[in-house]
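Given as C-alpha cells, the chain that follows is alone and in the form predicted alone.
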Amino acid sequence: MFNISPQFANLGSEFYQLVNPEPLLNPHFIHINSPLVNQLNLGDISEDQWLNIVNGTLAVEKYKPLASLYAGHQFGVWVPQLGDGRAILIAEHKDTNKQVWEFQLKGAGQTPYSRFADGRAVLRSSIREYLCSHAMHSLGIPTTQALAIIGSSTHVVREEVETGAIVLRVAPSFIRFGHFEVFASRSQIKELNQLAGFIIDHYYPDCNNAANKFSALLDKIVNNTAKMVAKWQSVGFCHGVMNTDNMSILGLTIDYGPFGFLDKYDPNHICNHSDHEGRYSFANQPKIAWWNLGRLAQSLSLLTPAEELQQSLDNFAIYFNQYYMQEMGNKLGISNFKSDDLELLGELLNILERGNTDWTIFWYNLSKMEQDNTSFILDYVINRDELNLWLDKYLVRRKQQVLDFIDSQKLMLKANPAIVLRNYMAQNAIIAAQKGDYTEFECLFNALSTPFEMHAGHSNYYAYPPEDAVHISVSCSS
C-alpha cells in the first residue's frame, strides 16, 4: 500500500483547502498502467482497490485529500483566483528510491475552487490526456503521468451530455507557476518565500549554496522549461494553453486539454480552436514559455532585486536554442549539429512547409534512408526537386562527423518516432469505448508505449492520417 510521506500538505491552509472526492455512479474499471504501479511499488494494490481509490470511495490512510491554491495568466490576462478546481491531491507516497509522488485525482468533484463548475471530466477528456500523457512519456518528455482511469454513468454537461470519468495522474509535484502569482498578486512575502524554499528543499536543492538561491531557482525552470518546450517542437507536439497556471515549476508537460500533434507541417498551426488569435500556435510555443517565465520572475521579484533575476531569464534563449539544436540534430543524425547547421536544417523546414508535408512520416522515413538509396525518401513530398537539392548538402553534412552512416542511422531511430498520438486515433478510441468497448483504447496505449518501432497488426497507426482528420476540433473543454 501507500508509503505515506506529506511534503506539499505540510505547508498549511493557506497554499490549500481539504475537500473529499465526489464518487462517480456505477464506476468501471478501463485501464491502469502497470509498468507505473510497479515502478511506485504498488503491485499489492488490488483491481478492485484501484477503483475505489479512483472513484474515491476508498480513503488513503494518513492522508487528508486537499485541493491547491493558486493564480495564473489565460491566454495573456491575469485571473487572481484559480486553484485545482477539478483536481484533488489524495496522497504522497514515497518509493523504494525515497522519491516522493503526488497522487491526483481529476475530475472527481467540485472542490473550494471549481468556481460554479462541476469539477468533473468527462471520458472523452480523460482517455485524451491518459494517452497523450502516457505517449509523451514513452518519447522521453518530461509529463505528469496517468496512473489509472475509470468511467461511469454518471451524466456530466459539456457542449452535450456526456458521461464521467476519473483519471489518477501521478507526477513529483503539480505546483504551476501560478502558485507563486497567487501569493505575490496578494503581497503575501511570508508564503511566497516559503513556497521558494520549499521548491528548492524539495526539488532544486544545490540552489541552497548558489550567492543568489532566488535567481538559482529561476535558472532552474527556466532551464527545465527550454529543455520541455524542445522536445515538444521537435516532436511537433502543440499544447493548446500555455496558461501560467498550466506550467509546471519542473518543467513537466501538465493539463492535457486541446493538445495535438502536428499531422503537415505548419509551423502557425493552431490546435486549440478557442485560441481565436494563435497565442499558442506552434511556433509561438518557445516565446510564450518565456513569457511565462517572466511572470515567474515577476512574483519572485518580491523576494529579490529583479536585475539579479533578469539574467537567469535571458538564459532561456541560450539553452533553448542548445536544446533544440540537440533534438534537430539528431532526428538529422548530425551528432555536431551546431549553430552553422540551422540554415540546412531551416531549408528543410521550408520544403516540408511548402509541400504540406507529414512531420511524423517524413522524420521516420528519413531514419530509414540508406546510404545507396536516397531517392525512396522523395515519394513522402510533393516537391520532389527541392528535396532532391537538399539531400546532396544534407548527406555532404552528415559524412562530416564521427558517427558513420550506420550510427547516424541508430541516432535517428532513436529521435523521430514512427507514431505519437494523432488527433483522429485517439478520437476513434474514444468513439469505442463511448459505446464500452476499450480494445482500441488497450491497442494505441501498447503501440504508444514503444513509440520507436512500428507493432504488427496496426499498420494504420503509421499512415497517413484519414481525409476527415482534418475536422477533428479540440477546444478547452477537451
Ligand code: AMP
Second form
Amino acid sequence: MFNISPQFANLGSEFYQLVNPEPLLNPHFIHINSPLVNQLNLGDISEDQWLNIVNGTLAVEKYKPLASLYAGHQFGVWVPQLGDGRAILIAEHKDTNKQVWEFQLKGAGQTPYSRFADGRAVLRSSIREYLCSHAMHSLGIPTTQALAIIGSSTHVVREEVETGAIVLRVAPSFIRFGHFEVFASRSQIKELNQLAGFIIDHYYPDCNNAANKFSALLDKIVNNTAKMVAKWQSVGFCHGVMNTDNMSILGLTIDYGPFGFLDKYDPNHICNHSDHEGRYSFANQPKIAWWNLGRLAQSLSLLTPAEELQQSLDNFAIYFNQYYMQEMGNKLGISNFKSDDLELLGELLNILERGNTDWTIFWYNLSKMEQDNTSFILDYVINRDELNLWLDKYLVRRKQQVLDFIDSQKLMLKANPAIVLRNYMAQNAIIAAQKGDYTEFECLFNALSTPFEMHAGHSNYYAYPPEDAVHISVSCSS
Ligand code: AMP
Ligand code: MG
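Here we have the form predicted alone; I need the corresponding form predicted in complex with the ligand.
Let's see the whole complex now, leading with the same chain.
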C-alpha cells in the first residue's frame, strides 16, 4: 500500500487547488507496468484496486488530490496561466529507498485550470504516452514513467468522437519551468523563493552549500536538460512541443504529444503538424532547450541578480556539447571522442541525410559490423561510394583508442537500439486497441522493454517502416 509522504502538497494553497478525479464510464483495465509497481513496493495492490485508483473511484488514503498552477511560453508566446488542466496528483509515495514519487492521473476530468477544455485524454494519445515513456525509460533516457492505463466507453470529442482513457504516471516531480514563470510574472516573490527552496531541498540539496544557491540551482537544471536533449538527439527523438510548460526541472522527458522518432535522417524533421515554422524541428531542439532555460533564468532573476545567473545559462552549450560528444562517441564505438572528431561525425551525418538513410537501422547495423566484414554496412545506404570513403577514415580513427574492436562494439551495442517507437508501430497498437484487442500493445511494450535486443517473432519491429508510414499524420489533439 501507499506510504504517503506529502512534499508538493505541503507547499500550500498558492501552488495548487484540491480537485477530485471524475471517473470514466465502464472503465476497463489495459495494462500495468509490473516492474515499476514492484520497484515502488506497491505489489500488494490488486489489479482491481489499481483500476479503481486510476479511475478515481478508490481514493488513496491520507492524500487529497490536487492540480497545480503553472504558466508557460507556448511556441514562444507567453501564456499567463496554464496549470494541470487534465492532470491530477493523487499521491506522493515514499519507496523503501526513501525516494518520494508523485502519482499523477492524466485524463481524469476537469480541474480549475482546464480553461475551456474537457480534462480528458483519448485512448489514442494515452497509448502513445504509455508506450513512449516506457521506450524512453528503457533506452536510459530520463523521463516520467507510465504505471497503469485504463480505457472506457466515455465519449471524448476531438476531430472525431473517440473514447477516454486515463494514464497513471509517476515521477519524482512533475514541476515544470512554467511553475516558476507563473509566480515571477505575478511578482509573487515569496512563492518564487519558496518554490526554489523546495526544489533545492528535495532534489538538488548540494545547492544549499553554494555561494549563490539560485545560480547553482539553474546550473543543475541546465546540466540535466542538456543531458536529456543530447540523449534525444542520439536516438532521433523529436519531442514536438517543447513549450516551457513541458520542460521538467529534473530534466525528465515529459508530456508526450505529437512526438516522433526519426525514420529517415532529416535534421529538419518536424514531427508536430501544427508546428508550421519548424520551431521544434529535430535540429532545433538543443537551441530551444537553451531558450526555455533562458525563460527559467528570467524568472529566477527576481531572486538574484541576472549577472549571477548568466554563467549557469551559458554553461548549456558546454554541457550539451560534452554530453552530445559522449553519446555520439558511444554510437560510433569511439570512447575517447573529442571535438576534433566532430568533423568525422558531421561527414557521416551528411552522408546519411543525402542518402535518406534510416537512422535507427543504420546505427544498429553499424554496431553489428564485424571486423572482417566492414563492407557489410554499405548495404544499408544508397550512396555506397560516399560511405565507403568515410568508412576508411572511420576505421582508422576507431583503432586510435584503448578499446579493441570487440570492446568498441560492445559500447556501440549499448548505444544503438534495435527498436524505437516509430509512429506506425504505435498506430498499429492503437487501431487494434480501439477494437478492444490489446495484444499488439503488449507485444510492443515487451519489445520496447529491452530495446537493444531483437525479439524473436517480431522481425517487423526491426525492419524499415512501410512506405505509407511516412504519411501517418500525428494530430496534436490528444
Ligand atoms: P499540452 O500542450 O498537452 O502540454 O497542454 C497545454 C496546456 O493545456 C496544459 O495546461 C494542459 O493541462 C492543458 N490541456 C491540454 N489538453 C487539455 C484537456 N483536454 N483538458 C484540459 N486541459 C488541457
Ligand atoms: Mg503540457
